[in-house]
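Listed next as structure tokens is one chain, alone, in the form predicted on its own.
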Amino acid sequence: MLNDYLLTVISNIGMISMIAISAYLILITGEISFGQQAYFGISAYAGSIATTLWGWPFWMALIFGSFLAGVAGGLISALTVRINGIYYSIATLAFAEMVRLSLLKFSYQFEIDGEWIGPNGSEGFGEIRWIFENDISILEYTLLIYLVLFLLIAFIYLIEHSKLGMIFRMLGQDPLLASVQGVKIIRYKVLAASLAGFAAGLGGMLYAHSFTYIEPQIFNVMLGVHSLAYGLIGGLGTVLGPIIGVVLDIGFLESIRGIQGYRMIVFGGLMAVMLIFMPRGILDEKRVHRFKKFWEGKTHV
């Protein structure tokens, strides 16, 4: 029978494999973002709004965060596009941080029941109480979560299996060649931030339905660079590289006691080591490859 904390470790896992997805989606069209916490973070916000202050049904507030998620991807996209490598990375991270700090100034609150609820500044965002309204327990708001990151799944393995897909993935190899060949590069990496803004903030307005408070320092610069390091061990060859690279930090990593002290030291020198051996994850390009050849001769025989 699952407990309450493992319950909680599992759903930790299906949140944060949505802004691990999203920072995969920035990988492979060639950039490294360290700024996805800030679209969690807007979604956190914004969808919590919605369901606590102005009684929207859930999913649409899912959908209201999320999509103010995706639109902030894409307009940073859009004023960034023309530069790549260091220089996006430090803009990505340069904005998350401007919107951390906003957040630390936002207030916004409501007189509900003699109380006064809504954010509150560096004081946070508490008494998110959809689950309890509407009495969602532990594990049904757990399968909720997973039906999220299914859906979400999903619809990316279609995207790469697409032109689409086949378009990101040239953008990330050889943009020059993308270029010549007639793509319309900075349509499609503002399309590939925007997707990537929206799958981050499912995640944040799940986390902060899940948790029932939030605050800003949630959204740090270390949220960014876990959801980025992800992707790069899990592997970028397949949409479950990321959710590999998390499997393994909060999965694996939390469930061994023994070195819950030195947790952050044991996954930096599994990312150094990883980053020499297996630059590209787990689950690169040529893995996934040849694991679809082997597949494929299995089902013919």
Partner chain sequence: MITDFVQNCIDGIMVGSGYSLLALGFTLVFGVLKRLNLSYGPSIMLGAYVGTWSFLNIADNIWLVLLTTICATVVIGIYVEQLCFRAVSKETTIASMVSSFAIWMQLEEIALHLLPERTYPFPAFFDSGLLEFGPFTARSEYLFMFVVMLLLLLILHAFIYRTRIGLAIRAYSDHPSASAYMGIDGSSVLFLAFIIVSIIGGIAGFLILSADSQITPFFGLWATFKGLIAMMLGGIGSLSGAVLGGLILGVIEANAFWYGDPVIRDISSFMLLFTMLIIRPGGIFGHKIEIHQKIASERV
Second form
Amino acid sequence: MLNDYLLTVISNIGMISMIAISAYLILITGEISFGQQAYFGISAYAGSIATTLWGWPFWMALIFGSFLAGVAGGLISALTVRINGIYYSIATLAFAEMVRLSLLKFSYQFEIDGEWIGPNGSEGFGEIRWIFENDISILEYTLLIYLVLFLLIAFIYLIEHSKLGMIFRMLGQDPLLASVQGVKIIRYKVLAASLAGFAAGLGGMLYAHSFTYIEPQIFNVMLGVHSLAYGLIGGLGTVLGPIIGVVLDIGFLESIRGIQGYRMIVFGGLMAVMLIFMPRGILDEKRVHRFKKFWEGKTHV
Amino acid sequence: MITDFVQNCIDGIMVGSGYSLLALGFTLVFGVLKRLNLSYGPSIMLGAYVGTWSFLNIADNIWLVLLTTICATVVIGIYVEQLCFRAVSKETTIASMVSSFAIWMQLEEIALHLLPERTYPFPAFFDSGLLEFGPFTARSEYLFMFVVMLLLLLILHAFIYRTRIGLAIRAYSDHPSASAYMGIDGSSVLFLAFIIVSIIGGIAGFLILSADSQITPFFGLWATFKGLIAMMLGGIGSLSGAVLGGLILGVIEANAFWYGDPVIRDISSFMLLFTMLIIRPGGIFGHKIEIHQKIASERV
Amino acid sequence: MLYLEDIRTFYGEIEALKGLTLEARKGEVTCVLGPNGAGKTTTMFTIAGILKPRTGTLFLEDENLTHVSAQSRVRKGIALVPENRLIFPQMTIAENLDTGALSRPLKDAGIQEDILKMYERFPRLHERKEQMAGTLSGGEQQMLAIARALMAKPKILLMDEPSLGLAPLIVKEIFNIIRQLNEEGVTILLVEQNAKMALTVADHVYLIEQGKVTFNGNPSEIHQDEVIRRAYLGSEVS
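If the one shown is the form predicted on its own, what is the structure of the form predicted in complex with its partner chain?
Full complex below, order starting with the chain above.
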């Protein structure tokens, strides 16, 4: 039977997948962001404030937090639209660290039932009690996470198979060429970044309510670089790529207890070797294309 | 009031010379490879752990520590070069970066296995002393670091701009395929660059840590961050830019710390970096970068 | 001087050179003509050692260089002026010339002297010697690429489409330089699409198509062959 530990691992995979998808969205438009954890964090804080302090309904708070993260993503993208490559990566890193450090200074507390509740700088933000108050079991919450994840994947899937997805990939491969063909680069970069911010925001808000406690330190650069790595391990050819990366890291490694303590030595080495042979991940564009051909061949017969 | 400010600037320059050392390594490796080596800081960290290990287990000799730190950093540098940069195809710059991140995680865990407690003493190079200049003071070990940093800058500059090997390195970094037609062996250039950069890293790690007199695994992250920020502030690919970037970062941090607190210090350095990247991406001293980008984009 | 026999070069599984045999004689300009995709640049890369042939042999004078690396081939006397010039854009013209001499021993006192000779030959490079090479015009970059290759004191100079992307007037100038170099005794192997210009300097011509030599002779023979003349020179040439 599914025990609580296993459920926690599974729900973790779901929530981290969302920030991995977020990093993936930026990757396919040709940039590397070290800063998606900022949007994860912004939404975690904003969404939790909305449910805990303002008493908003869960879904509204989820949309609110993610929307805020999306706006922030678009804003940062608009500011950094002139730079690319390492300059962009470092700018996103700087922004994310600014957000994390600002949260260390951020205090906003209400007195509820004789207790001071709300974010309080480095002490973090505890008592995000929505699941307890509404008597939601871990299983139910996990299902809820996967419902959101499923909707997100479906949405991204639709985008990828539309003109918009094609434009995103054009930007990633040759922005100069794309602009020559009449694509308004700035508009689409900002749009992609807003979507990415929103996706990370969904994960962040769900994360906060799952753990009931958040602190700025959670949203450090390690989270961002990991989510970036997931897309690259899993593959940049399809939105399922980053999810494979997350499953491999969290699912696979958490389950092998024998290598505890040597986990990163093994995993780090494996990952480096794998990237030599598959520099764009397991499900890269070529393999996705081949699978598709194979599948189409089968269905036609 | 003004004396406080001047004293802050002196402190900043002293601490900043450590950042400058790290930025020198970063700018060299990025200048040659055009790829980001995230595991640079962690390789120095592990190298320094080997240094501390030899200090605790072999002999209490500062030169031994210096030597083992540098040698270990070089060995790790070669490992990173072979695994993350040589073997990974040149077209996929992200793959190199992510694999250097994977190796970072690996190095951190190896460090924890080598010396399982988190914090260890790192031997001081010589007895710390406070030098007084009128109303101002400076710690002798930082002053020493500053002098070493300037010396290294001069040596590196002469090496890159005055020797044939330096010419080959610059030719490779400017246009790798064209340099192959000149009979330059790209893989030797890479290898050599990593060795030089690792030696600088070893020296930097040794000096910074012996001034701090302790080491933790977090040094890796710290070194990568400070080196990167200083490099970006000064402008990628410029040696003197890297040094000035480090010093400026140091001065700003020292003042922000004095008038604010540690969090404000960190926010202000990131804010500076972010603003500068938006307004002047080439760095404070790097108008060249813009031409570079232009030419690169013309070539694409 | 340079002798290739039965060279087969592959890109993965695609055979780009299918048994190419070719000779460049000392003191001559040997010209390789052929349509796009015939394997002209592949031939150059194989001679320079950037691509390794699967079978076949390559001799320079009496030395077998088949298994020698690209780096050593420069030292042995094969210098390439690559297609699209490929100068070092972020380095000055003087530094670009220095890179050409990297294959020569450090003690070679003639290096400075040769640089001066290059400036004499290409006065425009002299005027701009402290300028970044990326700021030069296409024709000047081509001159720089030729001068840089000459700095290696090659026994044979390989030139891959020197006329590519240059204005007709500049092309004439470049071919004048080629003629002049040849008169001074430099052996040249030239790959070109601009057959008309190439034939004005060539002593010997090879036509290659789909990785094979389909014609081998001197330029006057090409003019006599009606089919080839039509294909490469257009009908108006007499």
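Residue numbers count along the first chain shown, from 1. Note that this is a predicted model, so its numbers are computed, not measured. Definition used throughout: the rigid core is the maximal C-alpha set that superposes within 1.5 Å between two forms.
Gly268 is among the residues whose C-alpha shifts by 2 Å or more between the two forms once the rigid core is aligned.
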